[in-house]
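The data below hold one chain only, encoded as structure tokens and taken in the form predicted on its own.
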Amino acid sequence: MKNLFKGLATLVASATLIVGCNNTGSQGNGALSSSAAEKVYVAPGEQDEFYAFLSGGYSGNLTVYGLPSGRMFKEIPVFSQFPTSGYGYSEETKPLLNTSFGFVPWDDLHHPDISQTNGELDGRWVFVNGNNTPRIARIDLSTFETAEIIEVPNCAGNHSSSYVTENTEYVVAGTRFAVPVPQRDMPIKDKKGNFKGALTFYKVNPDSGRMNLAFQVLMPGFDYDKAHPGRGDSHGWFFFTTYNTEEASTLMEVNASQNDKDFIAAVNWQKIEEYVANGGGTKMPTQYMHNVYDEETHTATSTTINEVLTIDPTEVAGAIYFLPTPKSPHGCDVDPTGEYIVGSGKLSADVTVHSFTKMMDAIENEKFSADAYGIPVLDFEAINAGSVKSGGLGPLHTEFDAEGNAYTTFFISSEVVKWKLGTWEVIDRKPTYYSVGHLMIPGGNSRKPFGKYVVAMNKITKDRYLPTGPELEHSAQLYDISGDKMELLSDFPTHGEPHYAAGCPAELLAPKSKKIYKLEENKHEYATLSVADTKVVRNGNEVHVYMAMIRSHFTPDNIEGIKVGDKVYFHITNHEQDFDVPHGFAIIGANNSELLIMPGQTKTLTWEPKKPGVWPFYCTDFCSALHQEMQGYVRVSPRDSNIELSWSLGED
């Protein structure tokens, strides 16, 4: 039967490719002749080999796909309110979206990075960045839920983020836009020499994953783009691309591309760490929020922090150097050995590769070509390892396999180019459909890439899918890289605008996945752990409903004595202890969303009735054959009513 399924899948996929892709170009018939459909087919009841975490871009959330199938498993709410689960609507999760600008229920999520140990993915957490209101979030990969969000002060456009060092000592964030530090009212024309670019290092607790802002390096006022950590011999260094070294503030597409070369900033964070440990740095007044979700209480809390330790790079000798790189670089990628630093100048047809060994030699022998605000600029020829003469246009990002190969996306010429580290020889190239941005190889930004697949994340979909208006979902394309030549296997739509992705084997995460919350471990302030604990309590115009739910009943299921103008808090505990049996809760007139409550979990919905009546509530998640009967009523009386609170425990 399984072979029959595979045969049918091959025929369907082949017909789709023939009908839908007449413009295959250099792709030829490779995918058809090698049964591409079999390579992506996952039979009913079988599971994918890899998890792929794709940034949701302007959706504000993180999406999880299986590889090779391309099926979307989950959307993890991070920076955006999410009515599917009540994230950002429930009283427990609202604090996660607090910022120094107030409650901000949206962001532009860009770059996931999975935690590492000894340079290898350990599958504990994935870190992501909020680009608009600068923030970093940590998702716990045992629950696939957001566990922590911390703001990035003195930053604007947190694009160069979030990247972890090879033992997850730090997660690092750079600023896309140079801004006044501290922020103040000043003429924009005076930007040059007065704005700063902050590079922020968050220390990660090795046990809990909890982040704390350790220090912030106040760099010259360039714009900082992509980044990656050193590994192996280059461990202890971090590399950031910079653009707009002209410090232009208007007509940027012209004025920020005048210099022949921009820089990669090489930052020795271990040297700065030592400087800080010896009392170095200056504390600067600021304000940022640190929001943490507690798995025991099922509740998030917000803390306001009012200072940050800043570092003047000119005061830490030997800590920071600039590596000249062809103009307007975007990607900055470090190979698995830590020897090669790849810089992709968007306006160059070549891919420039720097050598860490040569960089250290240039530093030791003071092979400097210039000075930028007191930071040495290394001689380009002294540090250059080679260039990939690809003939492509618009190089952006590079990932690596375990065989010494690199894969670079070219945005303008819409292709992925495979080349050899050390010889810089182009081995293969394949078109993408269309305008590829990022790409991802599972583990491709670690010491141990898992290879096998590369996922190209394309910006333009055009004719790939049935038209659904002027806006389409973006397109990801899956290539098999297990052989000498890349092979396009499939493409699938992706939610939001993926800017980057991180991937790892399913066997690293699936065994550790949390399936239920144990009721006996629920420490929520308003948890109702047994039906005997259910009650309704009035405190002035606040009413607290301690509610339990289980297939297929709410307790209490009828409540009277609520008045117009009351603020009613439904604290609801799901008594199920069976995997994948959540229950929902919604009530007419609630000005927020439903709640989706996991087994053993407690969540709170706030309801403010506006008019008298008898208002129903119900379970929103189909849970049993009697799901439709899982409902109840709240009677709301006029404000001046003297009706006492009463409730039914469903014992009649």
Contents of the next structure:
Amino acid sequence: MKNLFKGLATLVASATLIVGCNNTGSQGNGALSSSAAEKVYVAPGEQDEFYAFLSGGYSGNLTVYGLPSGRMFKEIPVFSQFPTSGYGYSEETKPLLNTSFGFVPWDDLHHPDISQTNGELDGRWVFVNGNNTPRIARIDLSTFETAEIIEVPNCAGNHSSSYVTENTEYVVAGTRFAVPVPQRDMPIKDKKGNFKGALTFYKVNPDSGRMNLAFQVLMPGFDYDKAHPGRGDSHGWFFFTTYNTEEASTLMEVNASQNDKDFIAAVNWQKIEEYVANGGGTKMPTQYMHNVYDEETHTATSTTINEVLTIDPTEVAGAIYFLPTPKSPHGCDVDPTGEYIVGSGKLSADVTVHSFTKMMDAIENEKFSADAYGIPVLDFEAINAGSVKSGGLGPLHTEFDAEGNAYTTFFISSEVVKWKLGTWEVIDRKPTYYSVGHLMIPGGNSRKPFGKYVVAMNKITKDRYLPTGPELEHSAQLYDISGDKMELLSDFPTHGEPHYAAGCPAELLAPKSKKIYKLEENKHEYATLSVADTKVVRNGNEVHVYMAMIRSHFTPDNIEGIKVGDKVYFHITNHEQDFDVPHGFAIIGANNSELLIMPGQTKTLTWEPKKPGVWPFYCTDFCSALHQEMQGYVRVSPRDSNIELSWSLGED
Amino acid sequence: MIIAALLPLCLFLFPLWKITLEAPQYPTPLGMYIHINDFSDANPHDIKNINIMNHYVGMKYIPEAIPEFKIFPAGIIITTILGLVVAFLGNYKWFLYWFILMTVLSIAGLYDFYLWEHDYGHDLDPKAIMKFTNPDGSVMGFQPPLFGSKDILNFTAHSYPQLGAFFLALGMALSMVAYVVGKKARKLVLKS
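Any chance you could show the form predicted in complex with the partner chain after that form predicted on its own?
The next block holds the full complex; its first chain is the one shown before.
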């Protein structure tokens, strides 16, 4: 009897437990899904789950955000001078902005792509393209600084760039504006058949990350718009969308929109690599610059290169095919398995998807419908896997999650549409505010997407924030995509004009982020590693000041013997070796910028004093309780004076 | 007793003491290990950063070397040899004498450490950037605690023995054990 009671009691208890669990379970989920605020809230002192690198477009720079909070952590100067740190103004960083057109202190940065190993993000570098004066930059993800910039010869509008292959073998640069190759003076109306569209492949050194121009495929003079690499089975191929296959040269909005279908160019770079290894290709004289920043010397150097290896696409058998794709396709995205190539005809309602398997079959069975300048055009029906009929308008870009779903932005209908790969059915759609361009899922263009959030980056802001006059920052929206339906979580403003972005889990980068530069590893030519070595040296009208800084003084802080007409180089070494103790340097009347010098780093500012007097300099970064005292004077004498150079600290 | 005599040699491998400074701006605290022959950083550049902090209140830089770095190792080697000699001779009474010697030397060492800390915390540069006074008007000192934790301005200073000190203590304890065991054995011998 007792046992029976016990048994009953247990039964009742477990039933209550089960019911209880169910209750808390459903309530918990309900509460979570209803609180968007909770999902984006990162409590004080806690850190975000993902890094997001958003291109700055016409700002020329790359911004670093945290997700899900949408907080901006850093603006990394890349193609634009940045007075905040002295980037592009300091003697050490000026060479990074050298081009064959001279010093170009601005560009239009579009498409960040994080380096990959075996198709997965490895977090070593992020590559970005400069669209206007064609360049590719590599940013080191231990310092979050620009480490290298290489120019793209024979290119104009480096737009289908800077995407990497799945082991970062290559980073690509495709030309958006077809141009004469080599450049020459000729009538614009003779464009058709006479211009080229160069697709350039840079080999990436697997250890240093350094780029070297391996070869350049001189394609027909179409506009090469976007690109993505094959992965998995399609590894070895690269896909580029084209528009203006009409080769129009004026009123392009009409004249480049006449063909019902343009192409996605499928380029087998492995075949070309083999062809080059066997001595293929033609060397062409050209000129481009390669600028490399050395972390130990804290200095960049520029090298001019005068030759490029060009490839005639018709000379390499089986390397290049055109996939007909409707309506001036823009986005060109490859799903995580590498099977589907998604072309978004931006003037269409539908998204066209090609099958890699079918493409290979069509190539093997020569299912060609035509040829364009000797390049086979595959039969559309033979390669088409399907199309997404969403009812949206103006598809642009697609990213993927790990569950076989794709997310496409629609610019005209201003929405993100979620659809299923293979069945092409639309699962969900959510509006964006307004007119979305790119979108980004961390790892969403790799073999391993982290499908928790999607960021939609919009072109139009209008009323989303408090108005700030006619000019507004752009707006991004964050959606939770962990469920069947997307959920809008938050809006946040973005700097410049974000085009593409790249994201990765925080733990991939945070642990290896550098805290300081080691003073003992500083090999800068003008470094002052010990205060005993501080000095001022005159060489004609050039004066070199070897200066050190530490909380809270400069050594030396009194300098005399400088004359009007001198060119004074302040080579300043920050002797701090503690995390987050930069010092700044600014001097009255400097025609460039300030310097922000990280612990262990040396930077150089040039100053050309124009008037006699006693002129102050000071630290611009509030470094300590004695920051306001971190200042000094330079005495400037008339040009013909004979005051000897002298320098001191703490002498009365 | 052999083990007892050898354990203090671990002081050559492990630090004797550690001083840690915590402050809100230092999510990773600053720390300094004291070895019998060296000062070392708990994290890279900590000593340099402690010096930078301390210069505001006029404290001297932590020296690269102090005379103790020569005296302490010599003392440890000599006492270890003495301990080994005593162990081989096997007279348990000498085990006790060795223990007493080690205790006296350890206390002397701690007193020396205290004197150094006192000097370091009180012998301040008269041109110090920031001068603080105690409520009674005397000049405030910045001596870290000999043992334990203490608030000094915005910092909380901790001072605790490390592995080396524990090995030393263990060695000394073992010598006492050896003494007691030796004494009991002796009694047993006498009884039988």
